[in-house]
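In structure tokens, the next block holds one chain alone, the form predicted alone.
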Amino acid sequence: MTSRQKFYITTPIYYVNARPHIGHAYTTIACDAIARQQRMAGFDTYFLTGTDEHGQKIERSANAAGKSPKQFVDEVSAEFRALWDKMGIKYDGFIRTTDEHHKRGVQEMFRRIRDNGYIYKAKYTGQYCVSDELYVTEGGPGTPCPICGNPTETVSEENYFFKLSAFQDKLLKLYADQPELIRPETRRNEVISFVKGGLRDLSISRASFKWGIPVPDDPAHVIYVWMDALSNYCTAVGFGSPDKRDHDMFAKYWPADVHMIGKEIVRFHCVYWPAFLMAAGIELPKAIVAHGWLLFEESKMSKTRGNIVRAETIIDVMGNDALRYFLLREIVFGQDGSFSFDALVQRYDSDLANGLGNLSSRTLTMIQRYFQGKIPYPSAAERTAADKNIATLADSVIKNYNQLFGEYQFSRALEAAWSLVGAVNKYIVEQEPWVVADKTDEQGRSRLATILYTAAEALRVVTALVHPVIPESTRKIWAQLGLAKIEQVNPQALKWGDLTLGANLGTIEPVFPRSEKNAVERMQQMEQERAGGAKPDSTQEPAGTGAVAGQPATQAAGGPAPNANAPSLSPTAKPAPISIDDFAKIELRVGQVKVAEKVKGADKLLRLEVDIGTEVRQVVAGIALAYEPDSLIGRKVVIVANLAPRKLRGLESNGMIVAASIGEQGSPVLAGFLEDVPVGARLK
């Protein structure tokens, strides 16, 4: 039996001078998704993360907090680990630079470089940035750090130096011979330009503080924090250990296949780290991939700016998969990306709740209703061009998704997957399985089976592809499809037609309920509280559903039933005034009716399929006594788009059609437009 091919991926180890935020989560989620996909593909995968705990900045932060450095780093490192566990991050190793095996490995790295003739001792006087643990080669006292902009401090002491200058030509040759080492190309070009500008020898020890790893044979000095930190990628898989198991582990997993980092630490990883490894005689990593910054209000998140957004806030309100999907779908990997709570909720509702969630719910519910919860057998005789087009698109999406994901183009990969989601939702609307279900002959039955099989098979394909990105939700959909162990499905070997025919569905439950209408406000308030701001107002009304502002729920077509205990609003009563902020919470959109039919057993209800631009929604509206279904086809209406879904007569209604009533018992009259208004336009 041949051994599996290995795959070793690392996050940077996170500096513990502050608590984790979603900037840290972004890198970790990307690595977690890659690692999950590699495991599914059959690779022996090792995913490493951890915390960087030494240096002068840590020593000062601990003193400011009135704690010992060890106590300080223990507490913050535990917060990182607890957050990754809460997020369901499936890491294989979590390293701390205060671990004894790491210290031993770093000292071994130092010895090898020294014994190979690349370390010497000399006097150093110059500028040093405490924030970035960076020596600044030019400028005088207070010179701004080229990375963070903070003023540097003048340092004068005897240090150990690394002969970085000896590696200038070797590094340039490395970049030329291995163009895929540094990605994306913009970062590679920046590194090449920096190295061509000339490299000076690097001070790699400090004697002015003690919170670090002692230099071998000279404990008055501690090893430069970046040599300490970078070495974690080796020490975590056994480097420097005399134990045979550790030795075998290092031989198995090193070199790393991917170091995933933020763009601000490219120089350390792409210049210093390769030079250290060359000097020590250790093989280089295969790829160093740098992503952009996650910006909030157009600024990089930082403790200093006070614009931190915590992952816990988003998870508590929206769930893990909402955060994972947003970060990988919304942000083009390698570029800076913008985060806002509004964008998060909009992306969740459009892509997850109304996209994949809607496809899963409607497909599986109809299979449950029409085929006793068993995957139906499609009929070759009843297979149409529309069915074949879905199968062809699915095969194309499988190929494109795997290629793009393998290139870490997560946003484009997910865009490809959701093109299939959108196409199948449209296919269902056009094929009208609820109408076909009324045909009781064998041909009609076969056609219905073919439609629902096609939708279910497409759902299976999408679910398997995107499992590494949204693992919790896809695991639920997979179980509802009657399938087991989605983790064992190889996304690179997916193909159309492998859905198990006749399999029993699992329990059908909503996977992506629409977000609460006050989700943004809740997250903003939680951030204020966690930052020590205002406490929540106990008089604030809870989230819920309701009619259009100023109108009783009974007069809103498709809306929820009124609260029996709530006072009614008489036609002459003056409604309580609301603020513009209250009105802004209601999302009104222009929709166009594509399908209209009566709901069986309900005289007043119509089932509508309404196109609102980004998707087609099912809405159940109480307007059957006023409008014939055929008269509504093609009509533009106003939809309350951010109303929580509600079931009426067993049908899920995702929205509300705005209507007026003539008198207390009058018929509803749909709101409309005199001018031509585009579908999906928002009313303000």
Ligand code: MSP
Second form
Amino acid sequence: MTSRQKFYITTPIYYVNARPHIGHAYTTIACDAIARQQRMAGFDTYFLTGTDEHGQKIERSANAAGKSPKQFVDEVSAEFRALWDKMGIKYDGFIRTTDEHHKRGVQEMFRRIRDNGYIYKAKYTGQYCVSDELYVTEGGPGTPCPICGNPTETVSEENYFFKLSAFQDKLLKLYADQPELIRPETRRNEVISFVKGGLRDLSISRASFKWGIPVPDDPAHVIYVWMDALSNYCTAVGFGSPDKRDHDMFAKYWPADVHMIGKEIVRFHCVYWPAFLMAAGIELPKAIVAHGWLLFEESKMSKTRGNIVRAETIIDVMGNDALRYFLLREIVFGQDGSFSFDALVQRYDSDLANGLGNLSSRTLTMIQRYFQGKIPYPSAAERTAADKNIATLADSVIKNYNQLFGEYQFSRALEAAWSLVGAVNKYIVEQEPWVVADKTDEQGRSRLATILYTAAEALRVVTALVHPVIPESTRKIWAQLGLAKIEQVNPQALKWGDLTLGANLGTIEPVFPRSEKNAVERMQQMEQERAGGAKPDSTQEPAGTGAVAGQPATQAAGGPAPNANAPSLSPTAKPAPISIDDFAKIELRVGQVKVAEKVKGADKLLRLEVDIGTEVRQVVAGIALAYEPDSLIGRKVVIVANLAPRKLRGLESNGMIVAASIGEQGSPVLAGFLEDVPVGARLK
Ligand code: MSP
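Counterpart to the form predicted alone, namely the form predicted together with the named molecule:
Okay, now the whole complex, with that chain kicking things off.
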């Protein structure tokens, strides 16, 4: 017997400084859906997830919570695990970086790299972002982190260094030889240009705190948390263990087939990780797939921003499958996408309750009523064009769905599947089986059988296809169709015409009840209670790693010239406090510059056309001495959008661009964003 092909997929391991939210759930759900699909297709699948528990960030969070690091990480790691269990996530391994076998494996990784000559000791003086555990080699004290924008801290330590610079060419060759390694294309291009820009050696140990894995033979140092964390993908499947079974497991599952990650940790996975592996002489993963961010109220959902939504809220009100379907259907994988309770409920009602749920209940109920609950035999001779169309559409949907799903284009795959749901619901309305049922002659019975068979067969196809995405509800529909073991259906081998004729249906029950009338309000209220409920949050981030400190004074650069009419604030002047309601009156929006040109006869002014999502505004801004017009095209800026229009040099200015005022001259520096933000997003 030939052994089955293996498939090894991983989520990032989650930091335990924050409680799990639906941003974390998004990655995990995507991996769970892929793993389920691969299991159905017959692969010996290993799906790994877990928690990232070492490092300065976690140590500080534990201190802030007044707990020992171990007690703290035990608690939060357990919360992640409990949530995945509640959500029915079928992981095969849950690794914690505090597990003994992991620690041993990381030390082995370090030793191998050192034995191969890629580690040396030197002094590091530079910036460090504790929030992202990232060395920021450019800039001095206070330099913002390129990932989160928080100010970095200065670190000066004797460290172990990894010769990352020795891997620049090897990495570039790797990206060229394996174009499929980094997906999507945009991320691949970013990585290539980052590496082309030059790689500096990387500090891979810290000596100023203790919460980490000791460097072998030099316990005064702990291993850099990203080397520790990335190694989990190997240690979880047996790397570094003397045990023969672990050894065999590593030989079987490594290299990973897919590392699924969020876009903010691409550099660690696509540059550092392959370099560490090459240095250690270990095979490289086959694919690293980056998805975008889940935005809530237009910015990345994160604890620091305080805009998180818990998965529990949604699951308790709408169910697991509603959350899974929404996230994979609504967000174009790879891009950022917004979460809102309204959109969730709308999707549920339209696609699940009215779409698949309706198809299932009306088809099965009619088979129950007209054919005593047995799948009817279709008439081969009298298939109409409408019947044939459904069969043809189903076969093409099977093909498209599998292809798109294999490319991680979940939203498009689901769209394809729901094109079949929509077509069959329409077919049922047009064929009017309830009218045909009145004809009791043989021809009428045969026509009725064909219609209901066609609907049931399409239902079978769709149910099997989307099982990895909505496992709970499809299992129920499957049982109602009288079928067994949906997990064992190979979605790639699905074809029209395999429905068991004459089989008895199971007990028919509604699968997607209509959402409660006040579902949105209930979920909002649950989240508000959590946020405002004065419940002590043991996972509060310590001061200094969260909010941006030392915000520069802002000035609005939409007036004629900086420091002239624009209401600029000098860095020392302290304006009178205003209420939140006063602030809410100012409509600040993200805009994108479409046109920029000098204003004749006014050397300080530029005429801009700025897209603010709903319209394109003309703004006259006093920034001509600081910015070349061409350099502004395409740039995202902050605009005061509800300022009364005014005329400058005969041109109407409809808003102000926000800028900081630097130095004695008040030279303007435009406010911008480190992360990608949608045009039109409101700042509040
Ligand atoms: N511990 C590191 C990863 C180490 S992997 C060797 C880490 N942890 S994290 O908890 O901050 O984030 C883990 C992952 O959670 C992100 O890569 C991303 O996949 C997911 N997300 C967290 N917030 C998210 C959103 N708001 N939106 C989408 N995904 C998000 O980074």
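For clarity, a rigid core is taken as the largest C-alpha set superposing within 1.5 Å between two forms. Residue numbers count along the first chain shown, from 1. Since the model is a prediction, treat every value here as computed from it, not as a measurement.
In the core-superposed comparison between these two forms, S653 has its Cα shifted by at least 2 Å. Annotation: Cα of A602 displaced by at least 2 Å between these two forms, core superposition. Taking 2 Å as the criterion, A41 does not count as shifted between these two forms: its C-alpha moves by less than this amount when the rigid core is aligned. For G634, the CA shift between these two forms after superposing the rigid core equals 48.6 Å.
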